[in-house]
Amino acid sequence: MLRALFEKTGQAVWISHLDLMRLFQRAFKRAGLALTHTQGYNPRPSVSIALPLSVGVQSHCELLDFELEGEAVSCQEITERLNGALVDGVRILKVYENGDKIKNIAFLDCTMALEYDKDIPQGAETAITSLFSRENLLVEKKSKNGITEQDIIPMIRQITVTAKDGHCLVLNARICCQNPTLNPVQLSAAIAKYMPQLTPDFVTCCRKEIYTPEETIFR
């Protein structure tokens, strides 16, 4: 099994997870790289993406697992051929063999830009930092079973809030991303719930890196 580290930025952030899967399947065909298929009555291409990304979120650390049939092709050549077949905003950074098991992903680093049309509200940096220092913080989470409340504090390893300029706060966090999972969107949802006066007018989010349970970079 081969693994590709790729990024999803720019206008590509609006591509859904299922459409991204289809995009990669077509890209392999255009690149002349034949994917193997699963066995059974409904064979499917052997390609999968770890930790599906929410629409609108950027990432520099997405992982694509795949398997090719036929003669071996070097990882460098696969990278070049796929990048020539993909759309703007989706770019392969590296292809390699013998990746770690996906189940060993535990944490991710994310950056959230909290943008205010007017100036940053007075005291917002300190207040938001204090919010995420509480012993518990219940935020609604949508699941297959409906809407439930989830305490997000145990899933935050570290978090900082700094002012980028007079209109934007930058929130950097390391959070759990598997067993349990914290969606970065819940961080901004917590601000809106507990400090509505500090709710930003626009929020952008980016995944920066993923880690093992020992907090070493996962690949």
Second form
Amino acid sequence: MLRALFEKTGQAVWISHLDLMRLFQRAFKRAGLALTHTQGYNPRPSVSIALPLSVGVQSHCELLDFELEGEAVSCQEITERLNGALVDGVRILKVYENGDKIKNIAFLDCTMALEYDKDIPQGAETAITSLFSRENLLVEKKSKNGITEQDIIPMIRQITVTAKDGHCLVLNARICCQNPTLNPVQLSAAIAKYMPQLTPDFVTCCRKEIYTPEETIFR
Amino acid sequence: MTELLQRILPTVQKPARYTGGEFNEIKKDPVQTRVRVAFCFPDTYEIGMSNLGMRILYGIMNGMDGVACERVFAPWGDMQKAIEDNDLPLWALESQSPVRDFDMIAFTIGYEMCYANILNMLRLSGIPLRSEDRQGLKNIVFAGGVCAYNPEPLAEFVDFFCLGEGEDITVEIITLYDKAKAENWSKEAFLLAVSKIPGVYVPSFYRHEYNADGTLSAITVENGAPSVITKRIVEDLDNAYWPTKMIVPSTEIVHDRANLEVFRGCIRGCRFCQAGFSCRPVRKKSPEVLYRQAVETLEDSGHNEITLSSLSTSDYRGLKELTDQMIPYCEQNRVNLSVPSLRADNFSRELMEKLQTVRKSGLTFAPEAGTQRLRDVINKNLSEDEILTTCRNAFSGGWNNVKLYFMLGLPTETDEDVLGIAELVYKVIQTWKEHATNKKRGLRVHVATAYFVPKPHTPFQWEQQITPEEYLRRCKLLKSHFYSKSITYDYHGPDLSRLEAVFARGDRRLGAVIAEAMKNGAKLDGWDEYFNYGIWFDAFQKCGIDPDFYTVRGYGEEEILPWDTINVGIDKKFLLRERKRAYEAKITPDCREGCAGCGANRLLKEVPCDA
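Moving on from the form predicted on its own, kindly provide the form predicted in complex with the partner chain as a structure.
Below, the chain from earlier opens the complete complex, with every other chain and molecule after it.
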């Protein structure tokens, strides 16, 4: 099994998880790399992407697992050929063998930019910092069984809030991303719920890095 | 700060359809660009990107020096609301710049019920709807596609139409515009010059006058424009432009696969079918060229499926040779070869087995009519025997799914013909009972009926459409004769087909109706989510127009027809002859058995008709 570390930025953030799988299947074909297929009645190319990313979120640490048929091609060459066959915004950073088991991903670092069209409200930095220092913080979460409430504090390893400029607060957080999973959107949802006057006009989100339970970089 | 459009994207469904940036998208350097064309498809991205004509013309225009062609699609309702709320103008995908900044605005029109979308897209772009309200060379609006064969309902809005296949005419038009822009011509001078290009129809050069009863009394030609405009065709398809580097959408579209056109035209002559006549004469592509293009297209796009398309792929003479080459390639490269619209002949049955597409899609037949008599009337050359033989083979091979498509309201149809549908379906069920090898899962027969819409340039162009009430009566009559639990019966509601009939044979007076309906929110009428018959009904009332004039009235053979200025290559005498044969329930053999003399071969100068 091979693993590709890739990033998803720019306009490509609007491509959904399922569409991205299809996009990769075609990119492999364009690159002249034959994927192995699943067995069974309806064989499918064996590609899988760990931790589906929400539409609209950037990432610098996506993982794609795949297997190739035929003659072995070097990881370097796979990287180059795929990058020649992908769309703007989806870029392979490296391809490697013997990746760690996906279930060992535990945390991720994300950055959220909270944009305020007018100036950042007075005291927002301190107020938001204190919000995430509370003992518990119940936030609604949409799941298959409808909306449930979840305490997000145990899932936040660390969080900092800094002003980037007069209009933008940057939230850097290390959060649980598997068993249990905290969707970064819930961080801004917490602000909107508990401090509605600090609700930003727009929020962008970016995944920066993923970690093992021991908080070493996961690959 | 994030710009407005990027802020809207997270709030709408399927945002990837608004961003561009797909593989093989063509972005040209603005500095090197003299003519910018916004190529608008009046439906959603998923539909428009599945359109082969658009892909061909996109490649051709962008292949021209100094020309940049960008794509524009109709936004879904949520996006429309967002851009209206935020006062954003409609934009083109490649540069994300407003449509109104483009020199030329091209529409491809394949369906009557997208007329409201055309006006809506102009409105969302901030471009005046009416031709006369757009001054100067900026924002010249032109259109092509099958609906241009009767473009009268859009005559007020579109500066000119291009008739027929666009490969050559598009280049001639843009080259002329390039010169006009460089020399700073007036719009009038440009329209005069463009009307001299064969296949171009400038509606403002034709004055339509009406009798007291509402029929046309005269069409007067002005400014030295041609009295009849003949559609353009490409004669040598082997050497015609073919886009092997097609855009590969990053989001799922309706026909999410490579598409290869194997020939143009149709030998069949089904009397209700507009494409069957208006796409003549028959011109083939050779299997060698097709195979090469198939491989190039697949390798460039990375698709895992390819469709061999045409109006009737079984009638492609090179089908065996082509599939013999393609099947091994496809198997080796894990590509699914799909061959839709196969007829129920022996070779096709063998082919279907080889392709195994039957397993995926089930069997689909379009007998269109329930009795042999009525199938002879419409010249649909599909016998009960062929249907039942194919069903028998399929059922004994383990298949348990059949779809049957019919029309109701065909000329001369009686209740006996309607009940003939039920009888045919019953025989299919009998065949299953006798021959099915796998009865555990039961049989599913899906029957659908559509409401017959008479179309211009067909032998049925003069026919009446039955009333919606009568259509529904026939649907219910049929439904009451389906006893088996295996049958699922769907019938299309009459409203959409009634409007389609109005606009298909409509005249210029309908422009006001389209504008009124659009003003009141008509859009995306092809989608159940948005189709609102009430809006259209009110628009007809407000404009004082009776839809029945265009539908149940029927047109007289002596009457001047709104589309009489347009020649698709088929003689009116031939259409009248075919109409007469229809009433006598006489079939006309397909073109390969003998030329029926439709006249389309006269469009060819270099090669003979390949029927």
